[in-house]
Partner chain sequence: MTPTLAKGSIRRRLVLQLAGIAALLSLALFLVVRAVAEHAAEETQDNILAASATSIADALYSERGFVRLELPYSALSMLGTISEDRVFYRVVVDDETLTGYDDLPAPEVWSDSRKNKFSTLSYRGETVRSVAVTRAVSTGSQITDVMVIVAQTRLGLEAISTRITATATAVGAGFFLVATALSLLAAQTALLPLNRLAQSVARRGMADLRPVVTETPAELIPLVQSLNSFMSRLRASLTRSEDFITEAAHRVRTPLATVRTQAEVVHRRQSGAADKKALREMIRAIDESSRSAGQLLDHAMVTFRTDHLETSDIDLGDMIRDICDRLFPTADLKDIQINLDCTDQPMPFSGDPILLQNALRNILDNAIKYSPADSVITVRLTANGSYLIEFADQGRGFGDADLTQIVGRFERGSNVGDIVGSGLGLTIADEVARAHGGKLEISENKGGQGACVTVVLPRS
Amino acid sequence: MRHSRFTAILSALLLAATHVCAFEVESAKFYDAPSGGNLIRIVSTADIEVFEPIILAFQKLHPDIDVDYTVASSTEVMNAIYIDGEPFDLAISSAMDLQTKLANDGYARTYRSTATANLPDWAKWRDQLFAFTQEPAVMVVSDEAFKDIPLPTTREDLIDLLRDHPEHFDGRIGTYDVRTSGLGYLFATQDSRNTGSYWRLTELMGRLNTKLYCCSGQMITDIAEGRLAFAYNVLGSYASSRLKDTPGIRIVPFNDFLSVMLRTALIPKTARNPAAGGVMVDFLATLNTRLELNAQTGLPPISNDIGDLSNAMRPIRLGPGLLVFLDRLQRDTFLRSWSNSMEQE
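Taking the form predicted alone, show me the structure of that chain by itself.
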């Protein structure tokens, strides 16, 4: 009897270990609540150091909720829910298109509350997908690399700059690898919609041996340490949070247009504790009332005035329009064109 029980436990552990490794995890941390007993499992693209102040503030209001926080790339967050059926209670991602697909394909629960009702209509979709930040894509530059070169203010300026100084920028440009980064793919497809110069810029960057990255954080680090002159389409919130601790870097928001990503949360169908997921959604939906958290995280909250902020702002809208470039044929065509422009095999 004891042997059969041990065998059953061992089999369960091996099955769990196999399941846990099905999607790739970047990091994870468990946050004990002061009087825990209730557990919320979150999978998110936001780095631990960025999201931790939100978790700690949340637990001050809800001291009974332990938080199991897992960080993964936007593609892996999608895989965790869509392919592996992981029982997370909340999925948070910067890739609006992948989140929209999860909701559209029936992988998200419907949730309504006073907090979500107060969100602007453009910041939610089907009462299943809820935005809580608005974050622009920017260019981040090395002050040293641009000390004798004028800063570009538009993409056309950047194209001219790369043509005039190819030797200065060869091997010193960074951007997302859109084949593996969900956020990078989102920004790239939005660029292609917003300007005819996108493909010319991509071809130039390809000829100058651009380095490809999964994440904004490593690009910013490589700029600060002199390995890059600039990085294109970096998440502005990450760059802003690093400015005070990382000398020698500067944010350049383009004047022609700024793609603004909405970071979103959804409660997966597979959630074991959807009620706790809803409590966290409510907390995130009210970040615009928590100014101290905005300062700590660098995450700009949802603003009702986004349409009035700047003529250059191009908020990416939630909805079925985001699914166009997720169509297999459309995606394959885009990635083939991108790979050819970037001269990537």
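Please move on to the form predicted in complex with the partner chain, as the form predicted alone is already shown.
Coming up is the bare chain, nothing alongside it.
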């Protein structure tokens, strides 16, 4: 339930609610360093299992830094900084829009180093927000369902496919419920910006009784178990990491465009040990020099060559544009259209 309570908290934020609410922690773990003493407190949306290899590698390099790792949903991460002013030294989140808002509204510290200077321009903003992974939204299909049907390579292909075989896909499509999933909302809004086919596709998916999910994991499980023929806009990194131990599924990257989510880190204004936060930012910014970690975590590091236009990869642009979809009215309007398309009874 990473992105649950999204709507509620967001509204609260935008109305600058004054109520005090301790943010909701999902799990936490303390990593005692061999020669500790220096403590870094990290709040993150990434699960402990996913992030642990990074922390261990980090401590190998910096044996003096204890790591206090707290996992929370993206809205709770935002909440912790924006409202509670928790003294975290680093906030890591997949919700680019919320991270952008934190930086825009002055909750992040400026940090510059050689490592951050080497990041491509699209992977940082204001020297406050630093991307360290690039995770595309992909389509995951069941091999069995596409036995006799050619795999679509673009969204137009997919639309044609759904029009041609409605009975085959009816009730067997999955996607994020963008009302509850922040990531789903991010991908959906980017899709709506990038292509005119998005609303037609949503309309079609709604007509074919698409099942709505909160998270990528459940979608992949349902594909593997034959309940779904395909899922649209699944987080590619999760899908890849499940690929090994889940037979019968396949990742289909569209080649018209791929929205690429950037996982970002920022050093909050409230940090007690911003220097340690900086050390961790440097470590994350240089993840592309530690490819063994990529294999362990399934998080693809920033690579310099995805920015060019010949590529279908479209990293979601950091910057004030992301604030647009956080706008209350905008969000209302978008969700209304989406719900109308998706739930046609």
